[in-house]
Structure formats: structure tokens, C-alpha cells
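Just the one chain here, the form predicted alone, laid out as C-alpha cells.
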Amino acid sequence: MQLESEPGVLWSEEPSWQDARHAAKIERIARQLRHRTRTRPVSFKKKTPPHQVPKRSDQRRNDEKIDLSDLDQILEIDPVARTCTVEPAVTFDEVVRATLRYGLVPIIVPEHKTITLGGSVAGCSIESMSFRYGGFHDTCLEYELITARGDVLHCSPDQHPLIFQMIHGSFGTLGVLSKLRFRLVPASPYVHVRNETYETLEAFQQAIWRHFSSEGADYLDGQIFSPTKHVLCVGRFVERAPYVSRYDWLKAYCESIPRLSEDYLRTYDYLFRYDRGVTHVFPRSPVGRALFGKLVHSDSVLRAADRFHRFLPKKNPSVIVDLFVPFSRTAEFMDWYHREMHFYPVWCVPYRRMWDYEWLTPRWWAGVNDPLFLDLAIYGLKQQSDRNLYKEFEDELLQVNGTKTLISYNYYDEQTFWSIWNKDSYQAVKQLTDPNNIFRDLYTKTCRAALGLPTQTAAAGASLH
């Protein structure tokens, strides 16, 4: 049986052309990393954007390309078993539509349209559902990954199982991302969202602690707008609304967040309510947004500092970054924040530990007993020309047993980087699909590649020495 959607898009329930397609997408890609006799590093071109920070002088701009823009296609929806398989550079957006016919949804949607699925394995997007379920790589049921000799791997928690776990926040360093399958979740025509306004941290986390502890709210993020106000917005499912917001013009939804006490919207319009902005959104004038509104948004906006990188500031780029706080320290480390920051609102979303992470240290997680973190967002914090305020972040994540995504800009020096991501495990893994090092190690390619600082060559690499 076929279903037939919208044009390009095909669901099948049995194997069919779709089939026999992609394994002629997989043979191009592999048999172009068979034949390579080039030593340059390798990464991947996409159709859409880096959904990293932008930064001036990456270097991945200059490294020899492996096209995968045409591995974005919908691969089956299954609505019994309620999972999606898909090509690697479908988008959020594109799933969502689709699986919405069905009455599903994907469990972790990341905030941006054109966030794509497998740029959300390997830079670890997590939203609202978070609370409940992880990340989007704790949903995923399996892998298929194409080595740098162009062997294809089939990964899922039973077959290379520490493969399976290695490939989240990789960022493409450990092969390449060729097809995954992931859980959906039922879903309704409509969220329903109250916001519950607390004037202290602690009344803020026994909330979110009492919305973790019991089954009422289907989503679960907030904003900290001050020292003495701070907002959680709970979200449940409800069939009817008697009215339903928009913001996808000239309204924010992050601007209706500190003056509604509750909010009705479509499940799909819930679920990008951040595009075109998290705790800020530009243009901020009527005016400017009558007029731009509707082109203003996280794609055009990465699009235009992807192409127009050279005018990207060469020091002291704004902060763009988040932080994973155990839940029991998170009072200690936003006492310095307000005290050494104090830039707001800050976006809070509370992140379920579903197990000890292969990707960190044995040594990390013994000093972390909870069973919850909170991602804590900063989005916009200009720095002065006399501090580096990432570096500054990445110390006082040390103090708290923290850590951070790595799509920011990273400082750390490579001894307290392996103190933290689990190099064994990781070295493990890259010697069985990556050998040669021709996709960077991990270290390399976010803290001295993307920074433009000099790497080591690819051979020399190899070992992580």
C-alpha cells in the first residue's frame, strides 16, 4: 500500500521504489568516500543552512563537500507503530505536516522549521517534551550510517549499539548520517498554554518538579525575565479552542509570554512558535514588522550570516548558547548569573536524564545525582570588548557539574574537553568508521576548526592525541 501526499513525498508501508532510491542515494555517497585520494578534511553540503552559530572564520567552508541535499525525503510513516523513518535532511516542518494527517507528531520538535532530523541527532535538539522524554536522539529506535570508507552500518540500541549512542552530538565527525526511525506521540488539533508566573526560583523549580512528578502537562518550558519573575508555560493537548494565536507576523509569541495568562494554538503553529525567535524577535517596531515580518525568521536568518559569513564580528560575537544545569545546582549558578550576566529573559526548558549518557565521562557523571536538568538559553547577551563571556560560561559550568551544546562558540582546551566528553567511548567508535580522521574529531572540529585556529592534518589526527 502507497500513500501519495503532497508532490515529491511518497509514505509506503511495504517496500517499494522509495526503496531502491535511496540505496542508489547511499551507493553515490559511499562510493565517493571509497574513491577519495584526497587528504583534506571532509563535510557535508545540505539545502538547508547550519543550524549553528555562524561564525566567521569556520573552516568547514573550505573542506571538500559530500553532497546529501537529496537525501530529504519522508521514507514511511507507520501510524499503527506510530514511527517515522526519513533521509537525513527532511525538515522538522516537512515531518510535521506530514505526520499530523495522521494525528502524530515527532515527541521532540526543535524550535526552528528547517531544523532538519539529522541535524537534530547530531547537535542535540531538545524542546518542550523534554521534560518527559530527553532529547530527540532519546526517540530515535535506530541508524544507518555510512563510514569514511563507505561501509553502511545498521545502528540501532541492539546491533553497534555504542555506535547508536556515539552518533548524538556528534556533529558529523563520526560518518555519515544516512536514514534514521523515530517514535511519535499522539497529537490534537490544539495546545492549550497557561502561564504560571513566580516570583522566585524555588517556587519556579518546585513547579516544574511538580509538573515532572505527575502526568498532566503534554509540554513544559519557560522564561526567566528577571530575578523576580519568572514564567513556566505548561501545555496540554485539548481537541477544541475557543480561539486560537498567531505569531507568525506581526505578533512574538515570546512577547505574550509575560502578559497572557494562558494561550490557545494550533498544534503546529505551538510547535514553531519560537521560528522566528526564542526570547527576541526583530524587526520590533509595527512599522518594521508590517513590512518584514513575514521574511524575518530562523532560515532567512541563518541563510543571510551562512552567506554574508566575512561581516560576521572577527572578536566578541554575541552570546548564542545553552547550558545543561543539574537541577539541584541551578539556584548556585543563577545566583552568578544574575549577579554577573544579568541578561534576560533567559529560556528554561527542563531536560529528563533518561540514563547515563555514553557521550560523557564516567568521572562527569559521578558528581551528578538528578534525575532532571534545565537547559538554559541565552540568546542575544553582547559581550564587552574585555571579557569572553563563553569562557566565562564554560568555568562556572565546571563549578556546577553543567555542561553545554557545542553549537556556540567553544573555548575549552582539549584536557578539560576530554574531562568531559567521554573520549574512550568516542575514540572507540571513530576508529571503526572514521579511522583516517578525514571528518575531523570532535574536539578539532568545535573548538579549533570553527574558530579558524590551526587543526591537525587529517592523518595526524587520527589517534585524538
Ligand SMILES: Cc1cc2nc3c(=O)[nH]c(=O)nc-3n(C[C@H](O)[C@H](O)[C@H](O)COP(=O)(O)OP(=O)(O)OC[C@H]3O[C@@H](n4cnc5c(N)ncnc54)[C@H](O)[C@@H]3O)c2cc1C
Given for the second form:
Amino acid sequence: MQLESEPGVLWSEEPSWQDARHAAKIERIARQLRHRTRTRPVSFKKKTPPHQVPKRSDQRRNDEKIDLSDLDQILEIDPVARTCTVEPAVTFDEVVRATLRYGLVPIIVPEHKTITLGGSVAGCSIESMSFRYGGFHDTCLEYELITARGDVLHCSPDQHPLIFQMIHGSFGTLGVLSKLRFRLVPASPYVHVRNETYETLEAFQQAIWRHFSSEGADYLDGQIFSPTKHVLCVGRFVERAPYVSRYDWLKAYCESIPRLSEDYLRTYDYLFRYDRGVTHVFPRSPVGRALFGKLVHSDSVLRAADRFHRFLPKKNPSVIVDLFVPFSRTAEFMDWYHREMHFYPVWCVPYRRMWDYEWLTPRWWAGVNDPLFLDLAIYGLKQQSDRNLYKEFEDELLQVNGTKTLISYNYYDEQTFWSIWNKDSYQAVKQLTDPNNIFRDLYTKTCRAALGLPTQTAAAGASLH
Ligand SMILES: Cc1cc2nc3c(=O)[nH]c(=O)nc-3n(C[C@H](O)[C@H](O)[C@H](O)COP(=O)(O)OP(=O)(O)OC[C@H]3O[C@@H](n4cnc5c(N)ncnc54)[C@H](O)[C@@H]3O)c2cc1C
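Can I get the form predicted in complex with the ligand as well, since the one above is the form predicted alone?
Expanding to the full complex; the earlier chain stays at the top.
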């Protein structure tokens, strides 16, 4: 018997039908890759907008495209094993709605509803359970990958282990992720949030360390509002709530943080509490909210930015960036930040060092003694014409042995880039999954093509040899 409960959710007692449908989609993509004749680089398109910082001159728009739109099925939810198997273009909104029916949720749920599972593995993914579990990719058990030659690989910690590890943060340059299985955790119907306010960064970090070292909290994130105001949002699952707050129209969750000492949200609403904005929500005026509040959210803004990219700024785009700073170097970094940037609020997500990821260099890991990082996220810092703040952030991160996600503007030169990102591991996988470099390499895609700059080496494909 086949059940279809919600759009995009199919689980069948006859896996053959499901597998056949999935296999047909894979064969379509593999055939496109095997028989392609064009020489333009290859990248992906899907129904949902890319959740990368939109860039005016992004060359990827002119690529040959592989359409992932129909890889949008939830293939299986196993409430006993607490796992879920999906195709990559499924969104977190769809998965959370489906798994909550079983009292389960994904461990890491990035805050924008239309971020896809595949994009969060190939790109980046953090949220308020990261202090326990790292990134979404750290909760994944296996991947199905289509290589540039149209071969289909099954990857896990035991099968093709290096490929399995390197897919994360590869930004679509190591193959097409076509299926993934990941872990789920039990969830109560509500989340009780306590907002703990600290005057000093030191006290704020001590509180983070307390929660990191103990079992009590389910969720942990915070915001830095000034050098003397730090709020830590400690979330715990609860079965009952005396009231629940909604932040999908006139009110915005991020604006409640400095005002409320506690709050109760439905678990679904908690997971997407920042869908309209992490630190700033527009429109700000009550009239503007009343009229457009329900229409303006991450999906609509990113869709418009992608569509009307010709109107994006040519120079000095506002800064949207996620920075990873070793826990013990935070004070040093924030001293610099208060002095040089002084833009608030800064979103703060503690991130557990799960192990020394293969996609970063051993030399970089040797500079980190901490079991914990702080992800510091800045959304909307305006740039003056005489400074490149993205570059200043990159330079300061080198001072504190930090790194950043590659979703925004990246100005690393190639040597510095590969002193952080592990070229040896990357190349070893690239040779297997894309030896002719049809997907571009990681540096070229995220630091050159994204900014509309030419590939640095003479011929595409040469840079890795
Ligand atoms: C304003 C803003 C706020 C953000 N906030 C957060 C946050 O709080 N937490 C967080 O975790 N992330 C955040 N992100 C980052 C976002 O989650 C990542 O950029 C994520 O990778 C986007 O996923 P996506 O599904 O939109 O995929 P895209 O943006 O479409 O893809 C991301 C990369 O993955 C590649 N890719 C996509 N699908 C596949 C596939 N099936 N196989 C191989 N490669 C693939 C693409 O080529 C691309 O290089 C934010 C981004 C923006 C712009």
C-alpha cells in the first residue's frame, strides 16, 4: 500500500516503486553528465532560491545547469532507528513538518525554511544544537553521489570515507549529492527559551561553557548587542506551555531577545524563528509590517535578489558573513571587532569541534586547542568606499586561527585559501569524482567565479595538478 500524506512526502511499503522513481531521476542526471558536449562549467538549479549571499557578477548564472528540482522527495522516515532519507532538494520546512508527526526533528535545522538538505551539506549548516552536534553534515550517515562521469557512489564513514567527509562544504565541485540519510532526535511540542543577559563577554562565555559542559540545555545561541550587552538564549523542550508566542507577522523574534527574560514557542516556530531575519527584520515600521510583514521573508528576498541581480551593488556590498572563531580567541577577536566594526547585533552560535575535519588543513587544526568554536554572524554591515571589510575580516581571522563559511564574498588569494582548506584531501577526491574539473575547483568557484573574476590559471582544470 502506498501512502501520500503531504506534498513531497512519500513513504512506501513497496520500496521498489520508490527506488525505481529515484533511480530514473539519477539516470537522467548521469546521462546528462556522460553525454555532455558543452565546455562551460556545470552547476545546479532547483525550485528554491540559492541561500548564498547574492552577487551581481556571479558567473555561475551562465553555467550549464543540472536541474535538481525533481529530487524533492522524502523517501523514508524510520521512527524506530530515528533516521530520515531524502532527496537533496527537499527543504528543511518540508522535513520538519513531516518528522514532527513522529515527535522527531532533524538535529540541525538552519533558520531559513527553504534551505535544502543537499545545499546544507554541500554548503554550510549551523544552528542552536551545534554546541552539541556540530553541523548538519555531522548528523548525516550516508550519501549517494553522482560523479562527473555519471557513476553513482554510495558514501559513508565506511564506504569511500574521504569522499563522504569532503562532500561537506564542497559547494557542488565534487559531484551531485542525490540522496542522504541523517539522524533525528525526539522533540517535544514546545520549546521554552530563557534569555540570560550578561554585561561582560567573559561572563557570557562562562555561561556558554557551563551549558556546553552540562546536559540541561537542548538549544543554545545568543546575540551580542553591544560591548556591554550579551544575551544567551537557552532552549529546552517542554511538553506544555502556559502561552506560545508567534513571530510570523507584526512581531519579530530577534526583537524579543533583548526585551524578554523567557518565552515559549511551538517547536516548529522555534526552529524557524529567524526565517524573516536573524538580527534585522524589514519592514521595521508597524504599518509596513501590517502590510508586508507576512510577505517579506528569506525566500522572497533571496528570490528577488537572484532575479534582479543586475541591480545589486557593483562595489562595497553590505556584509553578510559567518565567522568561526576558536572559543579561547573570542575576546581577542571581539576587542578588534568593537574597535574596527562596532555593528550590532552579532548572532552567536556555539559550535562543537566534532573532530578535525578533513577539509581543513592539519596546520590549521594545529592552531586550535579548543573543543568549541563560536560562530559569529554579521548581517547587513554597510561598507564605506575606502575599505574592504570582507578582506579585513579574513585578515583578522588569520590572526586568531579562525575561518569562515564560503557563502559570501571571499577575497583570499589562492595560497592563503589552500593554507586553510585542505588541498591534498580535496585533490584526492577531485581526481576520483571530477578529474576533468567540469564543476570548477573550490577556490575558483567560491573566490573567483562567484565574484565574476576569471579563473586564475590559464586553462580550467590546470590549477589542481
Ligand atoms: C542571509 C543568509 C543567512 C544564512 N543563515 C544561515 C544559518 O543561520 N545557518 C546556516 O546553516 N546557514 C545559513 N546560511 C547559509 C546557507 O544555509 C547555506 O548557504 C546553504 O548551503 C544553502 O543551501 P541551499 O539549499 O539554499 O543551497 P544553494 O545555496 O543552492 O547551494 C549551496 C551550495 O551547495 C551546492 N549544492 C546544492 N545542492 C547540491 C547537491 N544536491 N549536490 C551537490 N552540491 C549541491 C550548490 O552548488 C552551492 O554551491 C545563510 C545564508 C544566507 C544567504
